[in-house]
Amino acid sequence: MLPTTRHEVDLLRRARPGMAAVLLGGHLSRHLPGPPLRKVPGLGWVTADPVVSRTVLGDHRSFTIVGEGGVGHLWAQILGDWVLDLFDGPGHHDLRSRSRELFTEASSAELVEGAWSGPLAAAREALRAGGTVDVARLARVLVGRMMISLLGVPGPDASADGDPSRGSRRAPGTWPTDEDALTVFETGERLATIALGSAGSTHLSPAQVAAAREIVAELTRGVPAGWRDAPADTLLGRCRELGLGLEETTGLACLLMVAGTETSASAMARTTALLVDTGEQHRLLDRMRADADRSAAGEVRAPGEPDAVENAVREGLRVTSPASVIGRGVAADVEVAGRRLAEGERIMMLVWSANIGAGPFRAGRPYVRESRQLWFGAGRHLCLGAALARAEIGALLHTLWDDGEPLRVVSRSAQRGVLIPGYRTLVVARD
């Protein structure tokens, strides 16, 4: 019996056929007998416990991101090694510490309606009016609209360094299009597909670096005037009020590229199929109807309490898990789960397989303690954008379901070859 729906698993097999065996294998492991943690030829360590997983993740002293096996080693061989103290080292703690007040639910609200209220209008015009959306094109707009607000891309006539004001602009009002903000994604997308191959290890090849080095250097070419002239409620602005250098406002740039592109589009679009393919969207529908009644009634949330769109947000996300595997290196010889790790071995948590197990996607199920919020990791790492991302869900969600109706899916097609698994398109129409 498959853990998800056969769409999911489709998504999985079509974007990384291996991967996919791993994480359905690592879904399988659970039920058998034996520590929760193996040692798998080509791999390294790897687990699907979602308790060893956050053990691992929280143990920052043991394990290490910018080693063998982590993300920041892949960063540090295209940034540089500067890379090495500001995603792990003292330089990291300053700069969680500062940074903290980035993205709050209030602000990730402000961000999302700045930045996609033109796009999440005409979606919903377009279904009020008997039309289709493809979910998949416009949850990429939404996310390059994104990157272009946060990161201070500049328009294509700005100058060289990305100051726009040395530069012939377009006419007031045209930068960006939709067709300019699906270039932005599309750019990060070709900066993933560096790391596709990164499963057996995180070495890059001097042509991946090159390559690599250039995708970064297009999408912060506007982060040194963005973070001088900003003003100081746009991102880089307020990075420059808290403290935060240009090298490491530069720095986070790139943990958002990396963290949220491909993930926020993936977890969009697959959560609208989740809700039409499992019936899940009427208990939406239902519970937003019981919401509105309580809010007209004057009844007040408990506190902590989701409303029922957060609360499919948070089940999207469990069970879509976009950044499926999340790794580390060894950094010290430690015991876990009865097993013995060596420094300088590498380790694997399947996030995706230890979020499945806790069940099928059930837009009201309560909040599953053993997982948490393991799908945006854990400890120090804990994804610094998780408000901004669950307000991005969110705000889709909204628009696609707060007329009350029901939708279907007209038409869908998965990516293939891609690093985070995901729909191409995914067009829905009014049931």
Ligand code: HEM
Contents of the next structure:
Amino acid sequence: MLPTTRHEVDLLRRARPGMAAVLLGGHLSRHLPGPPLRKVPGLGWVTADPVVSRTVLGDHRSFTIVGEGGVGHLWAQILGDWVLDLFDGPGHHDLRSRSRELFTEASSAELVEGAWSGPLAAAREALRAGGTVDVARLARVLVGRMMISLLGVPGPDASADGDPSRGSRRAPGTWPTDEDALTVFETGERLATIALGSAGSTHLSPAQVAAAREIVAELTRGVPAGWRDAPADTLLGRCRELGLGLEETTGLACLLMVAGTETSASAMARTTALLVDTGEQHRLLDRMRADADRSAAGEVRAPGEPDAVENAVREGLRVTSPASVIGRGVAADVEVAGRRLAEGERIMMLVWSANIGAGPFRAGRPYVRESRQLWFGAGRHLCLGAALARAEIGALLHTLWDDGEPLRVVSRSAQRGVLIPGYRTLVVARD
Ligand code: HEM
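Following the display of the form predicted alone, present the structure of the form predicted together with protoporphyrin IX containing FE.
Shown next: the complete complex, the earlier chain at its head.
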């Protein structure tokens, strides 16, 4: 029996058939006798166990993100060796301490409201009028808009150093259009695709390095001007106020772009499809009505208790786990789950398989202690944008279901050959 919907499994297969086999195999392996950590030829150490995964992610002495097998290794080749300290050394600790407040629940809600209210209102209206919405495209537009706003990406007419005040700008209000947002999203996607081969190795060819550098230069061209002049209530302005230098801010911008584009767009469309495909949208609608009744009666939720939509967002993240695999290099000989791992080896944590173990998508599923929020990683590299990602998915679900009516999927297609499985199209309409 499949651990999730056949549409979800189809997305994994279309993205990367080899990886889909590893993830499904990882899920099956959890029911087999034997150690929860195995050595697989060509991949290195592999685990689908949430507790072993968290142990590895929390052991910063024995495992590294910058060694062969971790994303830091990829970035060092693209941006330069200064990245290594920013990713894992004292520089990383400093960066994380300073950037702790970048994405809080409150600031994330404001970012979503600021960058997305227009396109979300248009989608709501289209559904209300009996039309269709391509949620996959909408998610890419929204995430593209978020990146433009976060990174201060200037319009195409800005001056060469990215300062929009010194270029012949388009008429006010025309940047960015949905098409502009899609272009930025796709540029970020190309960058992530360069990492596609990294399941086997994180060494890039000179051609890949050159292509990646060009994309980074394009996407971060607004960073110097934004870091210098942007108001303190923007991300770049806040970086400056927090004492981050231009180099650190550029590094952080690259991280945000790669970590927060495809992952968010993937989770948004897939959670929508899961709610419809499993019929759980009806439970969500019931729970939303119950929330509304309780709040009308003056009841206050206990601190930390999610509302109906927040619960469905968490469950969507668990079941989709867009960053399906997290890699680390072994920095020092270490024993984990009864196995001896040697310095220089690699370990892959099959996060998707670890999270899916708790069962199929249920909009009202309570918190799963075993996996906690492993879809955002764990330890010192725990997703910096987690609050923003949750706010993004939540805003979309509100747009789609606040009217209290169920949806149906009109048509869909999967992305092929991508790092993060996702929908190319997902057209929905009122049922
Ligand atoms: C559903 C959406 C998302 C998922 C599933 C996700 C998942 C993850 C995971 C698993 C990691 C840890 C990687 C590792 O340990 O190797 C991570 C790190 C990170 N994420 Fe996210 N992410 C999402 C959205 C975002 C967004 C929206 C942003 C910001 C705009 C973001 C920014 C980051 C950053 C900066 C890191 C690196 C943190 C560090 O190394 O200290 N992510 N994310």
